[in-house]
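Coming up is one lone chain in structure tokens, specifically the form predicted on its own.
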Amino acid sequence: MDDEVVRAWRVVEQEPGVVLLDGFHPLKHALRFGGAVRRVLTGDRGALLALAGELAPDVVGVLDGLAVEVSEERLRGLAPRLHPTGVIALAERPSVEANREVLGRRPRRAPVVVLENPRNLGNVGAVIRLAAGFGATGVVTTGELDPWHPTVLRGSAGLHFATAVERVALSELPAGPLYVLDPEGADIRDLPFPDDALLAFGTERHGVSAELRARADQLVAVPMQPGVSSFNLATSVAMGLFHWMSGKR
């Protein structure tokens, strides 16, 4: 029996937008924020539909089809690194051209959070969930990194599913106006930010590129006790969207 699963397992996550949900929360989320789930494999199904129960009700009949026990080994034959919570999921990410209508339309209600070229997974995982809980419209990021990658999506608590989130080039980005987080700009106190604000943020080492800074409508502030290098990346992100947040009262 665990031989099928894991084949017809195997089958679907080679299908192009698929991506694994490694722990019960990136589970609940995609779930309750109307993720295409495929396939759901845990070490202890009765386990797994009592937690639900107990901090997800509203997903648990749709888990309840979902669920599939199969053995331990199997499941960290699969994902090496598996959650304590013991389930793992393949989901259907929202297409590229789902985001970026979501990202694009105007008018915005709430900020875009642009992330240039980062680095650190878990930090983009950790915006992304800030993102979602500020109700901002969306997450994307330029350079390399994947930001619908496993570990991001861990971080995230599979967040993902409630806010639009994308790769895009720099000459690619949202329209609206740019508010650029630098040392150098304005006091973020003075500053209210519109509802359909870019919001950019560069590398905690390097700062945002020139190219960045030199297309922005604004540069904006933190204020910073001196001698402190940096803000962590997600704690500059909440600080300007509870900025944006609070302009609204």
Ligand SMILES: C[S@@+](CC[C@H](N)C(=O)[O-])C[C@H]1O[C@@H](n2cnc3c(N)ncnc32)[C@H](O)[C@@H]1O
Contents of the next structure:
Amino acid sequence: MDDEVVRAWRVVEQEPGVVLLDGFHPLKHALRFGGAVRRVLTGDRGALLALAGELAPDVVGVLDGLAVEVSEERLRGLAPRLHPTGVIALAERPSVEANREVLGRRPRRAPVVVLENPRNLGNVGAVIRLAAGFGATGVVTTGELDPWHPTVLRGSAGLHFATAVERVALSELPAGPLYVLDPEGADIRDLPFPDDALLAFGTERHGVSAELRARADQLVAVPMQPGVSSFNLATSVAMGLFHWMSGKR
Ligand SMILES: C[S@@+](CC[C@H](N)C(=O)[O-])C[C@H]1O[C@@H](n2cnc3c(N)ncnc32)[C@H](O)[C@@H]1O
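Requested next: the structure of the form predicted together with the ligand (the form predicted on its own having been shown above).
Up next: the whole complex, starting with the chain shown before.
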């Protein structure tokens, strides 16, 4: 029985656009925000449904129909860094075309966060979680990192399904006034962010590239105490989005 379940999992896993959800929270958010969840495996169905009943009663019914129990050993074979909640799932990510349509739609009612060439999977997950929480239109990344990597999905708690997440080339950013956050910029307190802004942030180690800087309509800084060179990427995004939200009622 387990062999058959694992074989079916392996087939779905290979399909284009299918992503791994590692742990209960990514699964919960995928279900809650309309993600197409294709497979759910757990080492303990009863414990999973009890956890859902406690934390997310809205998804219990769907989960009951999807969750299949397999041995813990099988689970670990499919997801070596198994989350303590002991559940993994496969879901279809929204298509690139659908995301690009959302990101490009005008007028835009909330900013798009741009991460230039981010390197840290946990940072990107944290940023996506922030974007979903603040109601940003989406998050676009440039560079090699896959923003739908399972570790990013774990870091975002699956909130990829609540906002548009896509990788794009720097030359293909959505339209809109480009505010580049950089410690050398003008004081953020003097610059409200419009709803259709692109809020762009540089890479963790080297900051904003010359190319992105040259494209900026405005360079913006969060003031820091002397001797402090920069804030962490995800905390900078939090401050940028909070600043945008603070200008709205
Ligand atoms: C860890 S920082 C990069 C540090 C890099 N060594 C530098 O000099 O910019 C990552 C990004 O967070 C944003 N950031 C960090 N501190 C900031 C500040 N005080 N004001 C505006 N943006 C900031 C910028 O977008 C920056 O590129």
